[in-house]
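So this first bit is one chain, no partners, the form predicted on its own, shown in structure tokens.
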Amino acid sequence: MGETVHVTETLRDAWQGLPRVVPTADKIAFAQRLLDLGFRSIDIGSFVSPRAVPAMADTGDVVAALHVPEGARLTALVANEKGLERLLAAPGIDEVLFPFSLSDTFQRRNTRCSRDEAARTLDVVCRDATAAGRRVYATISMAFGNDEGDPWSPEEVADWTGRLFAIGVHEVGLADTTAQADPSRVAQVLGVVVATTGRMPSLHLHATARTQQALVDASLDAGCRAFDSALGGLGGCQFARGPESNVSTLALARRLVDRGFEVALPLDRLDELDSAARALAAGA
């Protein structure tokens, strides 16, 4: 047997920047689907404010009406202590989805606030989350570089993946917000930020369907074993430009199998599934 990736399905940024907004119903009809088919790792909503991001508005509701198996685990997005104390108050989610950005440009876009003001907002957050026996999540976005002009190196990356890990994250998710990336870029970052941690980052990669193939073969040569993906290849981030999507949950599974990996997802239900996120995203 080969090595196992791990995909965690991210509804949450495949639902958040729809042009409608995903019926409450649907989303628990759908994201139940999922776990009884065997998905097992669910980024399901986010703790925002419901101006900001109203598709996130039920994100409570749809949680407290799911049947959650054993082995399996939701995680849920938060940017500030407010939405931290909303997000423990709901039963069910085991690990907190916290969004930092390299760009303060982006970050100040994003979340309202600046890098280091969002770094000290991590500190707090990954404080309370552990005592509450909540795993921190981590994600940089703009790791792969930046459409903003600011500064970015391979360094600054690894120089911060240790800073949150420093601060008490569990994981460090390393995004490619407005697909910056190609494959000797990914290659040059993981390699940097292994050399200068002694961890390996998970991936969370915005790309067209023309990029993505060599984007996994390069992050699986570079040693990731762990990636965000979305049903459909729907969502991306709706505060960021550019016509990049999600990695595709169906051709990241397809190519892992292709590379001899193994993968904990119902590989003979992802064809239909596929089509039904489309459809749900469609209003069909």
The other form holds:
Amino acid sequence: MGETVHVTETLRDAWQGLPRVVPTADKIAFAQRLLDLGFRSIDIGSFVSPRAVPAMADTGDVVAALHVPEGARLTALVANEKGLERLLAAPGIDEVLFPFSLSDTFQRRNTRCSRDEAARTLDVVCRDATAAGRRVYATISMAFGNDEGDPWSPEEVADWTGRLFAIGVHEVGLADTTAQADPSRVAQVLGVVVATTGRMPSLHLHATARTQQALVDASLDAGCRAFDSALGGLGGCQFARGPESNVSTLALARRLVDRGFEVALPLDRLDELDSAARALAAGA
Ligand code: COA
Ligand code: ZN
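Could you output the structure for the form predicted in complex with coenzyme A, given that the previous block was the form predicted on its own?
Let's see the whole complex now, leading with the same chain.
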């Protein structure tokens, strides 16, 4: 048996910035279908300002309606303490995702605070979420560079990765928010982060259909064993610029199988689910 690679289906990133808001009942039906077919890790939504992200205002209702099988994990994003309170009041979410950004400019645009303020909020979120028995997953946006003109270096990524672990997060994900990475940069960043912190982060890559396989290969070669991806290759953050979308779950799974890795996904149903995800996004 090959090594297992952990794949999280990010319905949140797929749906949050669509021109069309996916109706609550359709979100519930689609997420339930994924859980019933064997998806074991889903980023289901967020508890942020409904004015900032109207498409995620119904996350609590979606979560409340789902039947989550034993062994499956739901994740949801919060950016402040109010969001965490709402998340903890919606039972069934095992993991809290907190968006930290290496670019101070993007942190301010995305969650209206500085990097240092975000780190202080994360400290509180971590303490309260952990006390409530939840895992905390912090992502570092713009971890492979930024288009804001803010400073970037692999050493700074490693420094913040270490600081987030020191705050108490259980996992750090490096997000290539505006698709700045190429395979050699992936290898370089992961190499420096692992050498400095002794921890391998998970990856939240944004790419095009043309670039994603080489990025995935470079990540696997560097030892990464956890990815976020989206069926239909949908999504991306609407507060960032750029047309690139999430890594496609279908393409990722095919590549993992080709390379001999195990993955807990219903491989024989991914074609159909990929089409269904795109139809749902388009309202077809
Ligand atoms: N849930 C619901 N409402 C919230 C909220 C939350 N977690 N946090 C703040 N609000 C509401 C406040 O109640 C307030 O409402 P009011 O104007 O009716 O009184 C309003 O939002 C502004 O609150 P404030 O604390 O001043 O927030 P802000 O304007 O500084 O914005 C965030 C901060 C984090 C709430 C906002 O930037 C946000 O929601 N960002 C979302 C980022 C995101 O999801 N990005 C995509 C994923 S990476
Ligand atoms: Zn993303």
